[in-house]
Structures are given as structure tokens and as C-alpha cells.
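First, one chain by itself in C-alpha cells, the form predicted alone.
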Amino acid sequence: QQNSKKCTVIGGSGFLGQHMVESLLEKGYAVNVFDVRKGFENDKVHFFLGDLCNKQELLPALQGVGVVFHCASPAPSSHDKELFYRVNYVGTKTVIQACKEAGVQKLVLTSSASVIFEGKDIKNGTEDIPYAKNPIDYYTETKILQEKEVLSSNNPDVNFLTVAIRPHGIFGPRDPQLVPILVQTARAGKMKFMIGDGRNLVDFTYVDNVVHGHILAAENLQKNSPICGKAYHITNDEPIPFWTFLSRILISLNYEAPKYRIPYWVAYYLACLVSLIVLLLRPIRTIKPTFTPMRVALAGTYHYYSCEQAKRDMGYRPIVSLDEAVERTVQSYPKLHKIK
């Protein structure tokens, strides 16, 4: 009765989800979408509108359904520690639950490359660097217990197979964070110094390219297939120093790029000091800095990941290449464009 070229896309509504739906619906595959809000009008798609944490409203999107592709994520800006946990980790136990009440074979979750990161330079990570015991944010510690989670209950013997995809600086088309959050520091004027001597590597990922590894892990996930339960990394395979990619994005949008460095110690340690303002303040007023140790250590180490797994084990290349990747991203942002 299970339909494997019918799926259920949780989180279809976001960033990534909309990309993934076009795509799946390209390849034949019949779409449900459920999310706490409907994110856009398709009438190829059913929806599905409910709460993830919520069983009883999730069972009905995944009836006759053969895949489930999880990536629903609050966005990790929003600094709301009960909703990462909410949704990450316990609306995550309950797709778990949910999916095998209704005899859901395939499970795809959509975790994190920073899953391994600590704030320290990782080049060419691998997948079996352990889990991050300091991970960089609360979000990213959620996002390691989804995980945990997910690998954990894939089981063959019960016909449930799991897989976790980890992407890293995705970016594309409709992006909320990316490119409107680079754009509205550069109209603010605070993008003039860039952090570090401009050589840390980092894997920026087209939105095509996460979902091309989405479905082939989908595919892919048989029940004597090396990838059960197991994680892997997707990136657009060709690593770029941080202040390359982004002034490379707000140069074509004709902005100017940064121009002065400060020293990375320098920067983190004023970042540091800031934080602690920050908080002999909070009795005062709330603050929220722009300039954070985290973010800091985000824009001046090196963190690219191996896909050397993923090409080896589910035949994964990216299609589209980083020229290509930022040519089509920033021709999908008129309104961003500054007028000469």
C-alpha cells in the first residue's frame, strides 16, 4: 500500500522545503506538504497545516506516503531557545513515532554540517569527526539531538530506514537569511571590515544541490544500502574563502565589498567583551549584539566538509556549480539591487 514515489516534504513551506517540492514534483513524485503555514499556491501539492509536535494532526499527511523528507527549522536567527527544542528535538521524536504508526518506510532528515563544528578551523571534514561537545549555539545542539535521534531508530527489520543530510551555507533563489541579512548590514554601512586575513575556506551550498542530495539519498535508501542510518555531508564540493563569496555577492549587486581587516583575535575578543556588556546590561535593557563570539568564529576560521561519502555511496555530484550557483541567486533579488 505504500506509494515510494509518493512523499510527504515537513517543512515544505521554507527556504529549502519550496525548493524541494518544485524538484520532487519535476521527477514524477506525488507531493504532501505539511507545515504550520502554507507557504505557496500549487495545486499539485496537498497540504497539510498543523503543528509537527502533534501526532494526531501529522498522521493524515503521511497516510499511503513511502518518504518523508524532514526539514522543517525554525530559523536560526530567532534566538528562541524553547522553539529549537520544540521543533528540533520533540517535533522531531514525533515524526519518528508518527511515521512508523503509518507505515512510512523512508526517512530523510535534513540536519547541519555545523553538527561537528566547535568554533575551530575544519578542513575537509569527514563524517566520522564526532559530535561537536561544544557546539557553537543552542540551536546546533538541538540539531545534534535531532539527529542522534533520527540514526538511532533507523531499523531494516522493521522496515524503517533513516538517512541525514548535512548541508552547510545553503543559499539560493528566496533565501529569508543569506543574501537580504548581507544586504541590509551593507545599507547599514557595517560591511567595511572583514574579520581575519581573508583566507579561511568555507562550503557555501546551492539550494538545487541540497535537494539533488535529498532525493538521491532518498533513492538511494534500500534496505542493504550503506547509508542506512548513517549522516552525510553535501556541499557544492568546491570550498571559497568567506570574504570571496560574500563580496562576490554584494559586488554584483553593487555594493561595495569590505575593505579593512581586523585581526581574528582582535575581533574575538571584542566580541567577547561585547557579550559581557550585553549581559551586565540585561537587568537594564535587552541587547541584541549583531557582533557575537559565534559569529565571529563563523567568518574567520575554515570549515569545509568532505562529500567524498556521499559521491562514493549514493553517486552524489552537485549540478550546479558556485559561478552559476551565485550568478542565479543574485539575479533573484531585483529589489536588492542598489541603484547606481
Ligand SMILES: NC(=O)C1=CN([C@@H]2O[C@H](COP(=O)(O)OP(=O)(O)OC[C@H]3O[C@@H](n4cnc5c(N)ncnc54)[C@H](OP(=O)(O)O)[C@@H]3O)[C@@H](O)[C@H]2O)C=CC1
Given for the second form:
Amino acid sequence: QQNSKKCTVIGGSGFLGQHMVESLLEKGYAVNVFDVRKGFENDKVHFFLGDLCNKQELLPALQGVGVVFHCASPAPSSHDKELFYRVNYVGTKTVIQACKEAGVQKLVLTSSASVIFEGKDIKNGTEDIPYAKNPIDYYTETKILQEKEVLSSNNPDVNFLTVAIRPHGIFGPRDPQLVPILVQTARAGKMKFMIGDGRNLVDFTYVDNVVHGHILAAENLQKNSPICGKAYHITNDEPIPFWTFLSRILISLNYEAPKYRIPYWVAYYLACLVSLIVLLLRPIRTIKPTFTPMRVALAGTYHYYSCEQAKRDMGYRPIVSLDEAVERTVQSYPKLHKIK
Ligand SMILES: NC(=O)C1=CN([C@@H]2O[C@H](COP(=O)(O)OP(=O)(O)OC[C@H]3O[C@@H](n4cnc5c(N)ncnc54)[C@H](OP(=O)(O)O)[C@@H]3O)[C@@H](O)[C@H]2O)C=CC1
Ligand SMILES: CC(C)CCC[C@@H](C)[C@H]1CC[C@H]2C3=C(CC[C@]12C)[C@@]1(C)CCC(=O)C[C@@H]1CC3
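May I ask for the structure of the form predicted together with this ligand now, the form predicted alone having been displayed?
What follows is the entire complex, opening with the chain shown before.
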């Protein structure tokens, strides 16, 4: 097998990573997975257990490989700043170094569209918008550092090509975040309020479209290609009001959609107050609030992104529509349906 059809998925046990692996296998790739945990059983996959911050653990997983997909990260909801810095920034530098030592030609990073989001409206944002000076959280701050490292390491002269994919609001079967958090909030009776006027458009991107964008990027990553060293938004290209999307998921799972409205700034300052109380209580009790300033910003502002550059440079088109994606997602969570 040519090494352009041999790849390693770092973070392949995670939500996006597992979908990447399934799609790559279907397309005839030989797939290695490198992750801190073994997330699934599949005889067709060569699994390597390890921490990406450790080059010696990483190197065996990269031997003879042409493409590396790096989609590992600590969960965005973690409060461990040191972990974000170590894994997303320092660890990514280790990944780059290990790829070069192992002779890997292509590195595709999963970044995030949030690298340009500061909690203020973004409408049809393009990749030309500068990185956020005030990112919404520390996770995003380290995603910016990570993306900069990967893009600046692109070097056709030494046959090392890089590209970053910036998805937004990934959802689909086995997502541990969006639908489970939504249902948990609804079950706790806390899904009563809509933040803002309910008109703010947002991108939610079906996981198969995100995977498609990554594989197209890898296959288009050739010397002299315009995509080398660049970042691309990958979305469903169907922005939808945030609360319409959430309500569709909730209603399909037999939960009530939020009925009341709370002004954006009231919600934001309330969430800041909750965060302060959580911080003060931390020495006595650890509380993980649902209502955080970051989530309020995501729920109450416009943030949708143009994927025209991915269409132009790599022929990207979403392969699953939003309607179909919601249907597939809801069907995939039988245990989360409310029994009427
Ligand atoms: N989900 C979303 O809406 C969005 C996600 N992204 C990005 O997409 C990527 C994938 O996200 P998602 O699939 O949701 O995340 P997951 O948490 O589901 O998957 C990440 C995987 O990486 C593993 N991992 C974490 N740290 C290390 C490490 N040091 N060494 C090796 N493996 C490690 C995780 O293990 P463990 O679970 O044990 O930590 C997990 O298996 C991330 O880079 C994220 O930033 C971007 C935009 C939106
Ligand atoms: C309780 C409600 C007010 C909100 C519930 C839904 C949220 C859990 C999700 C809505 C938008 C999502 C999102 C992310 C995580 C889950 C949501 C906040 C990310 C922060 C994941 C990591 C990223 O890179 C950016 C994402 C933006 C959208």
C-alpha cells in the first residue's frame, strides 16, 4: 500500500476521531489510531495507546504513514488550564516534531471556528478575520496557539505540508457534548429560557461533513496547492437560529422547547455571577455549572462562518443536509428519548 493511503488519527478514540476512522477505512485507508484511551474495538485498526506529549510514545504510531490527522484535545469543558496548554500547545509542537522525524508528509489539524470568536456577533465570517484577541475561554486560547504552530510549520522544501480545518458546533451520533448536555439540562428542568431574541444564526455541523472536509483537505494537500499552510471553515452551510436548532432536537426527543426569553446581558451577568460563586466554593465543593458565560455567549450571539474558501480550493460541499443530520442524530440516542 502507498503511504499516501496510510494514516494515523491522533485522538481517534474520541467523537470526531471515531467517525474519521470509520470513513477512512471505508475509503480504503490503512488506519492507525493514537489516543490516551482505547475507545472501541476494530480489528482493522492498529491501535497505539499513549500521550501525544510524549514523542517516544508517538513515534511508533507514525512509521510509514503519509498523513496524520490530529484531532485530540482535552474536553473544552475542563477547567484544567495547565492540561490545555500542555496538550494543545506543547503537545502539538511534539506532534509536528514527531511527524518530521518519522517522515510524515501531511498533517491535518482539527482546529475550531471559535479561534476568531470573541463573544460578539460574527455573520458569514471568513478565514481572513484575525484570531481573537480576547478568546472566549482558555481552551480556545490554546486552539489558537496550536493552529498557529501547525500552519507555520508548513514547509514544502522539506516535504512537510500542513492545513487546519475549523469546524463549528459538531454534532451527530456518539457526541458526548451537545445532545447529552441538552437532555441533562432539560431533565433537570433548567431548559425553560431562551437567551436573547432567539433570532441569532449559528452553524451546527454534522460530524460526517466535518470528516469529509478533513479527508478532502488531506487529499488536496499537495505541493503548490493553495491550501498549504492555510485554515478552512467547514460547516453545514445552513446557519440556523441557535434556539430553533436546540428546540428541534428537544422536541424530537419529546422534551419541551424553552418558552420564556431572558435578555442576553441579564443572562451573561448572571452566568458571570454563577462562575464567581463556583470559584469561591471551589476549596469546599466542586460544582460544574450548566450556565457559563461561554455558553451564554455561544447561545445568544450570531456566529456563523463562510465555507466558500473550502468550496473553491478543495471542492467541499456538505454531504448531509441539516434536516437529515438532525434526524440521524436523534435516532442514534434511543436512551435519551423522554418516555411520554
Ligand atoms: N466537538 C465540537 O463541537 C468541536 C470540536 N473541535 C475540535 O475537534 C477535535 C475533536 O473533538 P471531539 O471529538 O469533540 O473531542 P473528544 O474529547 O471526543 O476526542 C478527543 C480525543 O483525544 C483524546 N486525547 C486527549 N488528550 C490526549 C493526549 N494527551 N494524547 C492523546 N490523546 C488525547 C481524548 O481522550 P480523553 O477523552 O481521555 O481525554 C479523546 O479520545 C478537538 O481538537 C476539538 O478541539 C472543534 C470545533 C468544535
Ligand atoms: C444549556 C444550553 C444553554 C446550551 C447547551 C448546548 C451546548 C452544550 C452546545 C451549544 C454550542 C456548542 C459548542 C461547543 C460545545 C457544546 C455547545 C456549547 C464548542 C465550545 C465545542 C468546542 C469548540 O471548539 C467550539 C464549540 C462551539 C459550539
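Just so we're on the same page, rigid core means the largest C-alpha set that superposes within 1.5 Å between forms. Residue numbers count along the first chain shown, from 1. Remember, predicted model here, so these are calculated numbers, not experimental data.
Core-aligned, does residue 36 move its Cα 2 Å or more between these two forms?
No; residue 36 is a residue whose C-alpha shifts by less than 2 Å between these two forms when the cores are overlaid.
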